[in-house]
Amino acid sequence: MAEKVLMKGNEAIAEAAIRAGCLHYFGYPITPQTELAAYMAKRMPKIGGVFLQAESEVAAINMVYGVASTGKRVMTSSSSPGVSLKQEGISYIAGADLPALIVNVQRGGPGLGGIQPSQSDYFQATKGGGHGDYHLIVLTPSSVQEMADLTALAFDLADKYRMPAMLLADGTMGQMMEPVVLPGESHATVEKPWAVTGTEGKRKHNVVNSLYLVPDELEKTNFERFERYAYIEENEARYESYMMEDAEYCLVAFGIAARVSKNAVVALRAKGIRAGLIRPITVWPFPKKPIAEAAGKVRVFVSVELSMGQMIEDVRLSENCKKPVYLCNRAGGKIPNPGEIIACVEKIAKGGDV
């Protein structure tokens, strides 16, 4: 039986990372995921990795650019202010079709904000956060073993589709303490017939580039693209359905959020409220068809967030105006309590708006 280890969340991320084949690490300092960067800067010398603290986030985004286009699993962590700055190169990458792993562990914004956790960097994260028509598979770990599985998939996600992909964490996750099963070492090796590693003279030079200058192609790729994305959506979008099966409210949460709220169900249950939970494990794809089927059966929807609402929007979309949905927030940094989420589902359960 595999042992299990006591790690922070951000050192999930970063010892996951490395067992999955990561051996180039870029990155710049920044609150509450330094832990990420402090792992990595202590262990690549050891296993004849790179870790580099570039002099800026957007000058660690464009090494990452450089090294996916070799082919070579890489990442780079940050937190909502610089992952902003890196908007511009995570957009290079995917307009490259370049594999690589971007992990922001969220803080309060807008602005500097502050260095408690949030969710307020969903639509960065699930709508293309840079310039142009692209997406990136997001991923929402809601425990520190999330973390070091959800990390491995990213990686395993982002070469078998040939694009970048993001953990998104909140503050919370990075900085909690629970005891993990790391995964075990990868040694799995995908073709990357693409990549940059020299001709040796025996095929043809590869060029890595985002650059169209004739429209006509520039459309052709953003449509092929489209379509690969298509397929993601309906191949790859991952949740948790919990106590769903005679749910009359649904809550829709993750990260945090989803561990709060899951006390909330077992609490409004104990109190005749039969509710239950939707927790998207990726936001990008989105969960659309579970909702979708929960939009038959309950009265109501409940989005359970760390920002001023922006996940709801996804969820409104999935339920296709058949059934109102609500809010529950926290912001600034706030996370709500069971209670609040109670007392939000109770009031709503006898008419009253939230």
Second form
Amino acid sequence: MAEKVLMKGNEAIAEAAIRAGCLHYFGYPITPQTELAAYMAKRMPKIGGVFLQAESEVAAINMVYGVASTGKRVMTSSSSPGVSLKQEGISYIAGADLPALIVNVQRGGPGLGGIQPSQSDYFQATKGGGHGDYHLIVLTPSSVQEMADLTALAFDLADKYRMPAMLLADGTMGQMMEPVVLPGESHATVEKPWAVTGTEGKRKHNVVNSLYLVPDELEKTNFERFERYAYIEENEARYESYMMEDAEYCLVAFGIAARVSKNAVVALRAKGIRAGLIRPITVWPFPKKPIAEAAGKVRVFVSVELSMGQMIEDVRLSENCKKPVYLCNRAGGKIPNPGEIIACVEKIAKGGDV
Amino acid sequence: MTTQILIAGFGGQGVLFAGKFLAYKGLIEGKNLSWLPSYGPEMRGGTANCSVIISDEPVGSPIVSEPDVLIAMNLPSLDKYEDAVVPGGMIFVDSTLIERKVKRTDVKVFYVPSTKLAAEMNAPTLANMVMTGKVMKECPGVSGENIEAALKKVVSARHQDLLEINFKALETGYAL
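After the form predicted alone, can we look at the form predicted together with its partner chain?
What follows is the entire complex, opening with the chain shown before.
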């Protein structure tokens, strides 16, 4: 077995990206993701890669757009306010059908907000974020190991489906250290005949663009893209099921909220309350099927979030109003502790409202 | 066995560093562990605290809200976290900087003049390591082994000349 090393989540993303063959990084510093950029700044020059601190987030995402057009693996990272600035560029990348990785190590908002962890960019990440009809593949790591593993997976999925992927982490995941087995080296295996690489006069030149002034043509690109999205929704939803076999109270949580929820599930079971957890690993595509299936068995769902209740809408859509869905949340950089989740479930169990 | 440790103090006291040392020690010993810092935007003077969990089981939430072991390096930290310690837990108090006594009677308390001892060693920034030495001696979840190996990992390459003084600080605390 490969050696375990101790790393911050932010550093694990950076090293995993390099090992996945990403030699182009463009960013702009912001807490709590700066270690990622710092790691890239240190490593990229030594391995013939590019680290560039752009003049702004807007510039950085457009540099990503440029490199993505050439078919090279490329990424940027930021935290909530910075990711908002990148939305125009992300929409262009999605409109041009290009693979790229965007990392959001979320902090509390709205506005400049604070520097403590949050999950309140869920809507932005899963419902488009920028203008136009599009999606990102959105992966939500819940450990430093997953920060590394899902980075590699994000590059693969982005290449496979020719679309941008996002790693939606939070300040806790970025800042915490855990032992991690780093993934081996991998590279893009998907052919990219669309890439802008120079024709050497031998072929017709490729055009990477998101501008279609003829509505019929633009409509066609939208329909084609959504056919691909439908396939992804059917095939790429990922989740972890924890103690769900006989669960009556189904917690739904991702990232740091899922870590805390696991503690709560164990403690609730010790009190004789049969709780379980469904942890989405992708939030787009959202794991609708396991939640729809659970709806036939459990009494209630509890969406545990570091936001004012965003994922809860997808939980409701997935379980199709069969069972009540409650929200257990903190916001603005606060994280619910297991005791708060336990109290919330106990209150529901006694028939109270939360 | 699971040991949940909360180290709290001012920024600049080496709170995060002490936690990292314990985390690396856990890694070397093949334990499951997590290390999670929490601090404000200040480089020095703000509050800093650090959650370290060392366990034989997989670690759930990395946030220590009910510590088995509290290391209080200043008065605001003791005030804030004293009540959170689990009954039967341990509180380590830097008695140079904290004049008051612990009010709880259901926890083990160790008063360590770590800031004074570190100053006497001409290493005023190593109160954190003096304190950590004492923790290693008293806390069953944190052994006194693998000190050198963990120090080598946690002291950055350009500061390897500071290994010896860190080691001495740990020994000083351990000998108390």
